[in-house]
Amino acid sequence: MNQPITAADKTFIALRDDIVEGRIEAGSKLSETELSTKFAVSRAVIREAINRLESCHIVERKANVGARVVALSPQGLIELYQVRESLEGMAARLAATNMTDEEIADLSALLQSHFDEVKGGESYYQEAGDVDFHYRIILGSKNKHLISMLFDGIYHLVRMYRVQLGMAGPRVTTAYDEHKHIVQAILNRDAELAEMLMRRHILYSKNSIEHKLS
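Return the coordinates for this one chain only, taking the form predicted alone.
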C-alpha cells in the first residue's frame, strides 16, 4: 500500500516507522539537523516528512518548541478510540453489504492463519498492512472517504498505541474470538450486527490498552 517512490517518500516512511515502533520515543523532540544526518538527506526533505507526519497526527508542532513526537496518554487514547469505534463500526456495517464473497473468503482464510498463532500461545498481533484484519474490513467498506480518514488520518497513531503498549496477554485469545464473530456477521450480511460487534471489539481493546497506561 505504501510504495516508496522518491527520496522524500522513503524518508517519510522510515521516519514514520521509527516513531510508530518506538525507536524514536513518544514525546521526544525532532531535530531537523540530527535527522538529516541520520537519513543522509537535506533538511528540506526532513521538513517535508515532518509536515506529513503532522497530518498523520503522530507529530505535533508547538510554538517556541518546534516539532515533537506526540506523547501517549490515557486521554489521547480515549479520544482516538472513540473516533475509531465510530468509524470502524461504520466500516464493518458497509463491509457486510459491499464486500464480495471472494473478499469475505479471503478474510476468513486470514483469520484461520491467525488461529494457529493464537493456539501456539504467540502474541496475537499482526503488523499493519495487507494482512491486518482491520485493514481488510476498512477496505471492504468501499467508501473512499472513510478509508482515507482511517488510513491517512488516525491509523498510524492507532498503530503507535498498539505496537508500543502491546497486544500480548489475556486479551489475545478474546480478540481473536471477537474477530471470528465479526467475520461471521459479515458472512451473514448482517450489517447491524457487524457494526455492533466491531464497536464493542474496539471498546474492549481501548479498555485493555488503557489498563496498561494507568
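Compare with the form predicted alone: the form predicted in complex with the DNA:
Left out here are the partners and the other molecules; the chain alone remains.
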C-alpha cells in the first residue's frame, strides 16, 4: 500500500487527504455518485475507498443512507489521545526490548539532528520531525497490530485534528527533552520507564492542546 496500485488505492488516499486537510469539511455527507464523477472512477471504486475510510474511523456509514465525514469535537480529541497514550506507551515498552542496537543508534542520530535544528534557532522542530520520532518507536515495537492501528487508523485522525483545529504542530520547547529521556530509557533497555515516559509525553501533549482550545 506504500505504493498505491489499484484505482481504489489511489482514490482512497486522495479522498483521505482531502478530508484530513479539510478540503472536504468535517461532518459533510459523501455522495457516491458525486465523488465518482469528481475522481473519474466508477462507484465501485468509490465505495471501496469509503469502506476503507470507515475502518480508519474517518467516516461513518449508515446502511441505505450513506457516509458522513466524522465530526470533530473536543471530546473526540480527548478519546483519541487516550488511545494514543495507551498504544504508544505499549509501543515504547516493546521498543525498549525489541529494537536492535542499530535502530536505537539511528533514533539517537535523529534526535541529535533535531537538537541541532532547535539550537540553530530555526526552531524548526515541527510536525514532520515529531511524527518521524514517534514512527520509529512504533515500528520498533515490532508488533503488527500496534503498527497498523496507529499508522492506518489513529495517526490520520490526529493529523486531521491538528490541521483543522489549527494547532501549530507539537510543543517545540519541552518536547525535545521528553524525547531525549525516552530514547535514553530505550537505550538502557528499561521497558517500564520507556512506557511511563511515553505516556507522560502524550499526556502533556494532550494537555497542551486542550489548553490551546480553551
